[in-house]
Amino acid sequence: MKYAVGVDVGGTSVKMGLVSESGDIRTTHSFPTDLSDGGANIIPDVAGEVASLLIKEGITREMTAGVGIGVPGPVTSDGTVNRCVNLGWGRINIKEELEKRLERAFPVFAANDANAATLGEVWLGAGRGCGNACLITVGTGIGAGMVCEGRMIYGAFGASGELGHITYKPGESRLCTCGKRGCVEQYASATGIMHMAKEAGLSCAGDVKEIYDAARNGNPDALRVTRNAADALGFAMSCASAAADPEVFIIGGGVSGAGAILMEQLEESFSRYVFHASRDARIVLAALGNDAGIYGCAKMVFDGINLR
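Sought structure, where only the one chain appears, the form predicted in complex with another copy of the chain:
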């Protein structure tokens, strides 16, 4: 049995797991992300923890297929990150750096974290068996990843799955964090929903969960706000369908905790915008939670090796 180490690097912690070819996580481990010195210690830390994990678990070099690493920024298919604000990185080839640190004992595969998580959900989660899938994580921001014809899509600039930055309202006066105006993320993310709730004068608006609770109880303002959010996201999903035509949209992230009401609203808004040929695309909740990234990073390794 071969094993891969899946490494999901976040802005606060690094999560890693030892995953078998058959998809079992044998052990997991996490440690704080060291953001000092422009994130210069992150790759050395990851390398050290990977080596330590393998030795502790008694996984020999022959049993190790490689390491997959996901980071919260654009990554091209050769492993180059072109600025990762959350980690303080400029331009860096993380595949190359990590392979060097690991003394080239095994190959490293790198990707954007949302793209890797999509591969994880397709391998073992809500998109199991789908050759064409799109994962959308709705949290503080919106992340998304695409798998097309069975392969994770990097994109030419590492920017596939940036569905949160599709323009939804060209006339919007507020700026998005990306510098544009009227991005889907400004309405459909937790941040966007809270903003709209505040504008609507919603007294219940302590957090997104409260807003969905109020909507579920029939509060008209809360219903309007949550429907607006779903309209923006359903529109973005219809654009993803027009481009790549996924079979399934997998919804994850904190806001997906709203459950059935969110799914119903998304079904409605998606069917409003989608081209008829793609209207049977399914919309489902993510199944792997925080482990999707670890699974997907490991799967990159197994897929990468199979491609050779």
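Return the form predicted on its own of this protein as a structure block, the form predicted in complex with another copy of the chain having already been given.
Shown next is a single chain and nothing more.
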């Protein structure tokens, strides 16, 4: 039996799992993302945790097919990241750097995290059997991966699916982490939701779940915040529909844990913005939850490809 280590690097935590060729996760592990020194410690930390995981599980080099790593930013076909603003990275070849840290014991494959999660959901999750699908990860930031006619869409510069950086409100005074103003991410991500909650004077302990719980209980300020977030994301989804016309939108990431209230608000806002011919696109929750990226990164290893 061969195993792959899937590594999903987020702005808050790094999640990894040991996945078999048949798609079974043997074990998972997470640890905080070290953003100090411009994210210089992330790759060394990942290498150390991968090595420890394999030793702990008794997985030999011969049993290891490789490591797949997903990061929140554009990735080129050779594994080079072209600026990960949420990690503090500029330009870095993560495939080469991680292979070096792992003493080239096995190959590393790199991907944009949303593309990796999309691959996972199309392989074993809510997008199984769908030739045209869009997965949107809503967490610290917002990313998306799109499959069109059975093939992943990358774009010329590896930036396909950056729905979080569609301009939603050009008059916004705050800068987005990308350097623009009024991006969808400033309103619909966990970071954006918390910012709006603080502006609304909502008392919360830094947890988006509290905001959605309050909205579910009828708090008018919380309802306004969550509806604003859904409006921004629904707008971005309508843009994706106009460009790629997916049959299903799969919502994943930490904010997707809000469940029914999030889906109801998204369906309302999407139907308001979308072109009539695409109105029947389904909106569903990711079936693999926060493990979608792990599955996708492992699948990348088994397929022997870098997802851009």
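Because the structure is a prediction, the values reported are computed rather than measured. Numbering follows the first chain given and starts at 1.
For the rigid-body turn between the two forms, the listed residue at the hinge is 125, chosen from 154, 143, 197, 125.
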